[in-house]
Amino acid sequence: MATEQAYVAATRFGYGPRPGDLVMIASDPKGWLRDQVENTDLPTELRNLGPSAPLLAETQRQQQGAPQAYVKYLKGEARDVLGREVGRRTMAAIRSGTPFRERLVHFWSNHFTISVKRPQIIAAAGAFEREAIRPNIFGTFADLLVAVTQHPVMLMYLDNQFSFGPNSPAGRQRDFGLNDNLAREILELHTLGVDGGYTQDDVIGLAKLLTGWGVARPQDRSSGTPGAFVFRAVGHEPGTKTLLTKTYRQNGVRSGEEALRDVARHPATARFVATKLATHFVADEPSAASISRLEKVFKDTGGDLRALTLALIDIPETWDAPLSKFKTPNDLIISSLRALNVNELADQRIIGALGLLNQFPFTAPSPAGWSDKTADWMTPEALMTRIEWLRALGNVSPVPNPVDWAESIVGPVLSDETRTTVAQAQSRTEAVALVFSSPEFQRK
């Protein structure tokens, strides 16, 4: 028989359930949660996407070609990229039997946002999840931090590869100076937070310290693979550097991976990363006390990502509240897709719906990230949108018996008022579209 627990774990945790999973995860719903946390296997779905590299280099090609025929691929070529890893990424986590760990790639890849609104990285922008956040999520948070700093869309995204210590060989002799746009978002959206207790000085440190990484372009295959990371020693602004009171003597690119591995270990971070984790998962407005048990695991582990995650799991407020949290338009696409069964669906419906709906993946408005908080996403036009995309879902997959249906997919949080008011709906497809505008479905 299905539980309120296993409700939270389906839908607070992972994706929201499919018809007979609250069934299946009722006897042991922490434990149905601790065996995603072991594994970072490619679903299916994404096996046959390209890798981020040679998508960069022919952007890069097309750039360098002229200018009608770089917006016609753009528009064209990139833009189909793009679609096809958004509908399949969208799909995995609909289809997924691992829900839990698909809302957490979904969750770092947010916490470290690129945005296609910089063309140069529309193609790669899911190769980008896929290759730096996704392999990540359980190891430590050091190592994710490397590696999406270090990935060619992040460093296309927040302009380092155009970013030239002024004392190098290349900064005397170019134009290029340094840029801080990296250093700064990674000191403020990544690690120590906006309160973290960072200066001006360590923007300017951590940028310096980052000089030289750049993307290696198909002119330069002397340099290293085309589209690929690449570090510049010329590039590199010579001397020592000073983050956060600490001294880094000049060893090319580690040295910047010494100062981000610091970065990540520092007890801000440990807090800001737990506020972020408890934010999404358990309350807009957390306690003191859940944010704190997150952090001292955070501490005490050197930001052990499975660790921190089998806490997340453990936190009691998270099981005590199971609708304070209101669903994005993200969450609510594939719950309901996964509340319908749906196996398949074109990626141009599923593109077309998240565009609708206002959160298409890899445009979030700013490096910040999507909000996790409901007075962003419930606004009344926002609301008329979902229920006008929602009462159209009805059709996509005929529901044998809406009453039995809702019991399978919202039964333990089920109010008697929607469950009278679905026994009376007119039709199916209406008795559908109630349930979907429920506030027990629209909450998790």
The other form holds:
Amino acid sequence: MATEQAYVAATRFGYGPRPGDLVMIASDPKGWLRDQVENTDLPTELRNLGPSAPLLAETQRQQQGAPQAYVKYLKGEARDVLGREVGRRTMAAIRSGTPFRERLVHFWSNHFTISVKRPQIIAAAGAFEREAIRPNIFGTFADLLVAVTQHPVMLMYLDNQFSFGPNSPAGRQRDFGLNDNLAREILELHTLGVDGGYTQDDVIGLAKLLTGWGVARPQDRSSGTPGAFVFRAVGHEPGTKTLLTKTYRQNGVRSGEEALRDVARHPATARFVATKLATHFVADEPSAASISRLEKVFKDTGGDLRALTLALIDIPETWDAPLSKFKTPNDLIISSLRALNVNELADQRIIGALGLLNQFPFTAPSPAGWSDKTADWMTPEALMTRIEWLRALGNVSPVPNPVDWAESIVGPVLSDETRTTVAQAQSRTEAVALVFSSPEFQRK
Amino acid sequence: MLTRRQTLQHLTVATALMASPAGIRMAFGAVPTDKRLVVVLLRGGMDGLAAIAPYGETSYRRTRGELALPRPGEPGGLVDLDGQFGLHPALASLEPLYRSGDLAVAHAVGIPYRNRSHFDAQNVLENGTHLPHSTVDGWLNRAIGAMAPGDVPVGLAVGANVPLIMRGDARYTTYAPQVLPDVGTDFITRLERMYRQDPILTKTLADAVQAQAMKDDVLGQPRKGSRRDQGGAQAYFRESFGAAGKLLADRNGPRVAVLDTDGWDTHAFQGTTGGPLATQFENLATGLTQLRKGLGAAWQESVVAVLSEFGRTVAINGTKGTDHGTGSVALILGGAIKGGQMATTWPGLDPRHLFEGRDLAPATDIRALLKGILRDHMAVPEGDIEDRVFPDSRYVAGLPGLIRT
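Target state, the form predicted together with the partner chain; input state, the form predicted on its own:
After this comes the whole thing, all chains and molecules, with the earlier chain placed first.
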């Protein structure tokens, strides 16, 4: 017998049940989630996708060639790679037997947003998530932060690849200098939060610590693998740097890593990350108690994300109030296709849906990423588009017995009103569309 | 480094992948005023010194360096406004409006927020207070509440999401693109029954349904399959601004609209007469032209305020861009505007006069402009402006003389 707890585990923590899941989870919902907090193996869907370095190197080569050929490459080859990445990533979540893990990957990927609005990273956006995010979601927050910040895609997205210390040999010769964009967003959006107590001097300090962190170009083979991270000592600002009252004397790549690790363990970071996790998983306005629990675990373990994730599972508020959050478009698309037991779908179809409902991965409007809150998604226009898309989906994929099927997908929270409306539908396809459009399915 | 054409193409690639097509949903009813007010948000911190360059200022060329624009008369040069300030050449199509008195420029304006976070600054610009997280509603919504108590949706939010500035108790409607077939009234009736227990869904669906009813009347049948990606960013500006104008022009349509644009954060390679920022200016100028066309005769009753959360540093940064700065520029357009003027207190670009030694100092509070417009154009009572719309702002007096009498 499926239970409300099983529904929460499947829908709030995961991406919604596939038929049969709720019964399977019901005996031990928390155990089902805990079992997913272990390895970070690549889902099979993602195994044939290429690493970022050759993709970035190819983009750089194209960029140095004729402008028209570069544009053709971006609109052709690079865009095809992105489409395949997005299609496979979404299909991995649709088919996943460990959907909580997929949701966590997406959560951290959104926390460390990159966007293909910066065209140089179109081809490597998916690889960034596979390489920097996925392997680190159960490690320490410090490891995750370093991996993300050192990834060429992030360095390019936030302009660090050409940030040179004004007093470095390169800075004195060339007309490039310091760019504090990456440093600012790390402090504001990735770690301390805007109220985390840092100053403009700290932004500059971190920017200086990260000078010389760049991406090797095809023509400078001697300095590293083209398209991969490279530390350019000649661009690194010499001398001591200060960040949050601590002085870093050593020069080189290590001091930047050390600074990131320090800021990753800062109490303000614990607070900021705890709040963000609780807002995503618990409620739009999570209770102070929920945030404090996570904050304490973060502090006690030095930012151990495995411990933090296990603590998240044990927050009572999450289980006490099912249906208190609305699904984002990404949630809605994945959960509806899971509910229909879809196992294969052309990338193009998935891409179309994500674009139509306005949450195409790797296109968040700013480095802050997508919002988790109802008010940012539940507008008249957006609701009508959802309903129209779901109505069309119902037409495409009928199920044999809509009422039984509805029980297997939203049974534990199904209201009498919805049950009656679905039972009275004029057609099976309409019944499916009504279940998808129901308050129970729109919420989580 | 990108050429201008490459940048244009990149915008197209990115927006194509986000494919969001066109359609309209709005509700109708008897609206209480003939006046129109449009707020255009330029998200990302628009470089006011590039939009309206103080080329007559002695420090301009020295402090702006490579990003200084050519003088009026030079190839690709600024379009002179008053002998001191010039329009960016990509905004040249706005010059006739300045000459005809339909465009006023407010330079060195700012919100009461002095840090450099986009998101907090946008919150302050939109919530109408001096704190980023002080309200969950926007000043524009509260202004609508003050001018039109009742249940008529006077507000219109253009875009996929409703920005904070329009959120709140006063009803509003939304406009965004559409490609899928309508689901039909019978299906909607079933939904309404299912949604009875859920207030948010009930209200959102009701607004959507009312909106649907209006769309054919105002815009005609939506072009099925029309997609934003056919023309990229410029098409988006043209389409959404044009549609907003038409909807506002309608006798029973909304009266107050907000248009949301992003892409103004120019940290690297922002360019001068060409480049990403010039492209953005071109798009904006196109959008404003379409908005005016859409408004038609209602242009005479309209004020359009183009605002950004802050400006950019005066000096160029290490990657030929600019970083988050403080003072920016606001463009005030419309037939109701007493234009042809620089509504500006100019603090100057001399390094001694810069805010924190790096930004154009904000000499005029943006709320002074907005308070003047709400009072003199939209006839919002002063008591409401002070108590509800911009609370805790009595020290900022509404600017007089912005509106034609």
